[in-house]
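Single chain ahead, by itself, as structure tokens, in the form predicted alone.
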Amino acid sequence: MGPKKGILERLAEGVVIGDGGFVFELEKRGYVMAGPWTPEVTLEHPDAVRELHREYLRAGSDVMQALTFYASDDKLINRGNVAGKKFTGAAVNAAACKIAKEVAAEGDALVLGGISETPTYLSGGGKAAVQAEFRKQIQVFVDHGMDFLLCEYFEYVEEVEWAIEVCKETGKPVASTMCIGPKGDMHGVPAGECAVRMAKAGADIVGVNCHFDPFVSLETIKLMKAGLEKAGLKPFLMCQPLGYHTPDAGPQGFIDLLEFPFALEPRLCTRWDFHKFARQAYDLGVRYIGGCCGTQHHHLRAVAEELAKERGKTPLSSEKHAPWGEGLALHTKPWVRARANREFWENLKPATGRPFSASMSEPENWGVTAGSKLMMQHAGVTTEAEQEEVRRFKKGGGKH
């Protein structure tokens, strides 16, 4: 066998399926702390990370994304996070790269290292300070032979431009996604302009990840695609949305929802939602399709099964999953056997089973962005005085 095809070659030939959510899934399993969401689990419980990678590989993922989300040194010590006292960012990132490469070798998967927004930027740190944080992570990715790099989960286009610049210094292909919706970044830069600026900064692949559900995310992709076409730019498009429904979310997506982060399960997408998403994304021209928080094995398998004809293969885990519930024809109960068909599952309107549950939430859109006093970050534990200031702000309606 010859060398593996690179990410850009694969995208030029067809669809690449990304992986699913890590920090949310590992938080539920007791390995990640909600709040800081940092990935020291790569050192503390590497087997948990390894098994999740393996699940996604079986589901059809073509890329093993090293669990390096929020693994910058400034994030590991932010607001009293003890992870930075136990481990360095370099150690966390190195462990993540080794695990991803190990599992990728079990299939034909590529590996990538990713960087995300930093507390340094939110606190008003300048370009040099922010890029210094990025360079520390990226050097680890280069040392461990990651196939390409990803700038993901950025709320501000300025910061992601700085991130792309540093990634381009390596000569590796660069993907870039922002966690924004159709209204654009947190300072009001339109989604189409964000895409153009990412592409002009040097990103080979641009799009969105996290914060919004598959269908809201595709609305953002439409705006990005229009902006890129108007500018005469042709990067590949990428979409890795939440596994939760967020039609009622505010500018910051599911973070604005009252259910974030511990009561989102009633919003979970079905596998059939992801069949629909995969088809719509493909028809829109998106060629890198994956998932973020809340996206699980069965969601990715749905993407792989929906696009099996285009990809010329089905995922390994489809061995135990007949298309469109056809395996239910083996069920003992006749009324369950009657559900063994595509028409039933495509037209189902799932119930929540919660008699007094509202269909929509009331998002807490405080309008607090980088530059606000409330967004200033620091290494010390959040003080009671700071918490009281937050409570006063909320009591006042969450407005400046």
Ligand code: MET
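Between two forms, the rigid core is the largest collection of C-alphas that superpose within 1.5 Å. No experiment lies behind these values; they were computed from the predicted model shown. Residue numbers count along the first chain shown, from 1. Compared with the form predicted in complex with the named molecule:
In a rigid-core overlay of the protein, E386 has its C-alpha displaced by at least 2 Å between the two forms.
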Second form
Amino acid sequence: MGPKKGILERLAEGVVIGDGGFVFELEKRGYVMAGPWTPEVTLEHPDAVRELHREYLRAGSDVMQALTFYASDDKLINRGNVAGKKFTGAAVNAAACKIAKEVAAEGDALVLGGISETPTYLSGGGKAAVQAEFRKQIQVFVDHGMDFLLCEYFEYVEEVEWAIEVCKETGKPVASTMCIGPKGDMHGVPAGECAVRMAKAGADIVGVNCHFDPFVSLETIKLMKAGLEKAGLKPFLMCQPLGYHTPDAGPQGFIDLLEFPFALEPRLCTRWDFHKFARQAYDLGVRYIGGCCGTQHHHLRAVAEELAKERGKTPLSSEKHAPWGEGLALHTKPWVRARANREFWENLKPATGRPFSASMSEPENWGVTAGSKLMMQHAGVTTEAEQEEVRRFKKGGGKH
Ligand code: MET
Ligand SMILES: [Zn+2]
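For comparison with the form predicted alone, would you give the structure of this protein in the form predicted in complex with the named molecule?
Next comes the full complex, and the chain you just saw is listed first.
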């Protein structure tokens, strides 16, 4: 085998599959604490991290993203290091890089080092202080020869511009995803403008991660794409959404849902939702497709199976998963065998099994929030005239 193809080459040739949600999955498995969400697990339980990388590789993931989320010193020291631990960003990040490289070598995957928003920025620290935090992390990625860099989970475009600037100093390809929805960043900068600013700062790949479901995230990508086209910019597009449905979320996404983070399971997307997402993302021109919080092995495998033709290969774990549920043809019960087909799974509207489960956690907002259009469609309000009526009703404080 010759040298590995780089990320930009792979994106130019076809579609790249990202990874799933590490901190969320490892929280459920007992290795990460919800609240700080910091990844000391790379030092405390490296095997748990290694196993999750392997699961994603088996699902078709082309990139082993080192588990470096929130591993800046300012975050670890002030809001991480649970139970008196004294791990530094450098130590956590170095361990993460080592594990990612080890598993990547078991396949043909690239390795990626990522930085995310900092408490220093959120508490009003200036550019120099914020960039100093990033520089420490990025030095570790350079020392470990990571293939490319990612700025992910930024709520403010100004901070991600500073992040991209530091990443560019390395000469490595840079990807950049903000955790924003169709309403834009937390200062109200529109999504299209955020994309343009990320690209102008030098990002080769731009898009969104986290905070919103696959379909709301694609709405944001559409706005980003329109902004980029208008500005004559052509970075690759990237989308790593939640594995949860969030049509009722406001501008800050799932963080504000009452179920965040411990009762989101009834909102979990199915693998069939991810088939649909992968197709829509691909058709929209998104070439880097993965997942964030809540996404698991089977979501990524669904992306890889949906795009098997485009990629010219199926994931390793398809060995145990016939397309569209066809493995059920071997079931002993005839009524289950009847579900061994695409039509059945594509058209199924899964129940929650909870007699008092509302479809929206804050149904009173359903005409006015980010995904309101989708919510209305779910609720059967399909024509533009009906939707307008709902909007008017909601704006009038519910008075008809
Ligand atoms: C809260 S977003 C977390 C992103 C990170 N890549 C992870 O999956 O853990
Ligand atoms: Zn996430």
